[in-house]
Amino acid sequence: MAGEELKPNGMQFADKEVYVKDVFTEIASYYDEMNEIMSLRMIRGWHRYMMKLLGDISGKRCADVGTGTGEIALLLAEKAGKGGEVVGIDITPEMLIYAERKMRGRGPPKDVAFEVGDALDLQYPDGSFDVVTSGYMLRNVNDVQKAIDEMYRILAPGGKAVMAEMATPDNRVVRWAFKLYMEKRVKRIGRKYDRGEEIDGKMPAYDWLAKSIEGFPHGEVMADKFSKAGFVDVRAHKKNFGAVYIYEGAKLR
């Protein structure tokens, strides 16, 4: 990672889990709108690419870990169809309220089961799901490798995982433009919502969501973590000049 210190486990601090949960409780009502802004309106394209990587998942058992307001889980439900089963898991109950509301508005072929759960301690037996996804969750946990290990554990042999995460671009010019956008636009617009108020005596919500990307492992560094968990055929797909990566991996039969 040229020009930036790598933090192999992301940014960590005391009581991170409590803080992150409180952040997402605070921003649940405007989370989707701010995701559109943070992604330059490209987030839906990233999600379509995730679904493309999964291939045909008709009738499959699917889990979306760190589901938030359920966007990826609902795409899985559309793709898995009436014969499929989708569980959306998140540590923040407030986010799941909005996920349920969104589901009622969209009416997928089969309802998603939204459940409160911890990505570091998933309460499902080994091999429970044929498909596991995650979007922008890894930098919010306090043990990145443990989260990946858990998603591998609940994946059935022959199953596939696809996960998306933000990153700071390696290219110096692109990195400069990216950081300028995060500082001057994302944080400024975020102030309209978080009002610059500290959460749990720490930084405001959108200061954290921007700061958490800095130095976060990505590309081959993150792909190595997937391989360490046991995934095979691991690939890291760079999008938007390295501002986001989409990872895929499979579990041997």
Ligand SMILES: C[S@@+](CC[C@H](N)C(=O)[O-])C[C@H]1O[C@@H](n2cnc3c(N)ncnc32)[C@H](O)[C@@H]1O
The other form holds:
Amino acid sequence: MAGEELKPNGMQFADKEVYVKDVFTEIASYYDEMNEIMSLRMIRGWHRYMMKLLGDISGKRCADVGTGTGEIALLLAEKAGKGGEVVGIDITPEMLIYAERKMRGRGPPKDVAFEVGDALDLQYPDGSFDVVTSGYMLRNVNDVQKAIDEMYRILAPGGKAVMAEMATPDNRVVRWAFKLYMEKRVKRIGRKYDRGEEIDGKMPAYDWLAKSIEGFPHGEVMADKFSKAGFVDVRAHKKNFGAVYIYEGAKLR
Ligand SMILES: C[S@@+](CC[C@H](N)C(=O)[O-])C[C@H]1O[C@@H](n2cnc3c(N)ncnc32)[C@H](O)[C@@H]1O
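Return one more block: the form predicted in complex with this ligand, after the form predicted on its own shown previously.
Let's see the whole complex now, leading with the same chain.
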């Protein structure tokens, strides 16, 4: 990562978990709308790619950690079908209110159990799930390795995990364009929503969402964390010139 300080455990500061929860409580009502705008509607493609990597999951037990408004959990429920079970876990109750509302609004019930929980201390016994997913949560936690370790722990032998996270592109020209996009578009549009109000005396919500990406471990550095947790067949799939990575890993039978 030339010219960029790599923060192997993401950006950490005192009371980060309180701040993060307050940020997502604040933005829950417009989170989906902003995601679509910020990602130039590419987020749906990244979700589809996650589902493709999972292969056939019909009838499987699935957990989506840091589920937010439940988009990935609902895709899992559709893909796992009637015999499947899906739990969507998030530390911010307000996000889960919108997830529940979305589930009820989308035709036949999808039966996702949305539960409040902390990714760093998941309340499920070892090997509870065949599939574990997580989208854009890792940079929000105060111990990235612990979160990956926990997701590995709740995965059953033979199970598979797929996680997506934003990154700063390594290529200098792309990184310049990405930074410009973050500063000029994301923060500017975000300002209309977060009104530039500081949360907990720290930065406004959309400043955090942009800042937390800077220097966040990605690619091989992140893949090593998966291997360290015990995952095998780890792969880091680079998307959009390295603005997003989708990681996959399996647990040995
Ligand atoms: C950027 S959002 C992503 C939401 C969703 N996965 C998606 O793809 O849109 C990050 C989510 O992670 C949740 N989160 C942050 N720290 C967490 C933790 N320690 N345990 C569980 N969820 C957490 C936040 O509340 C938020 O809903």
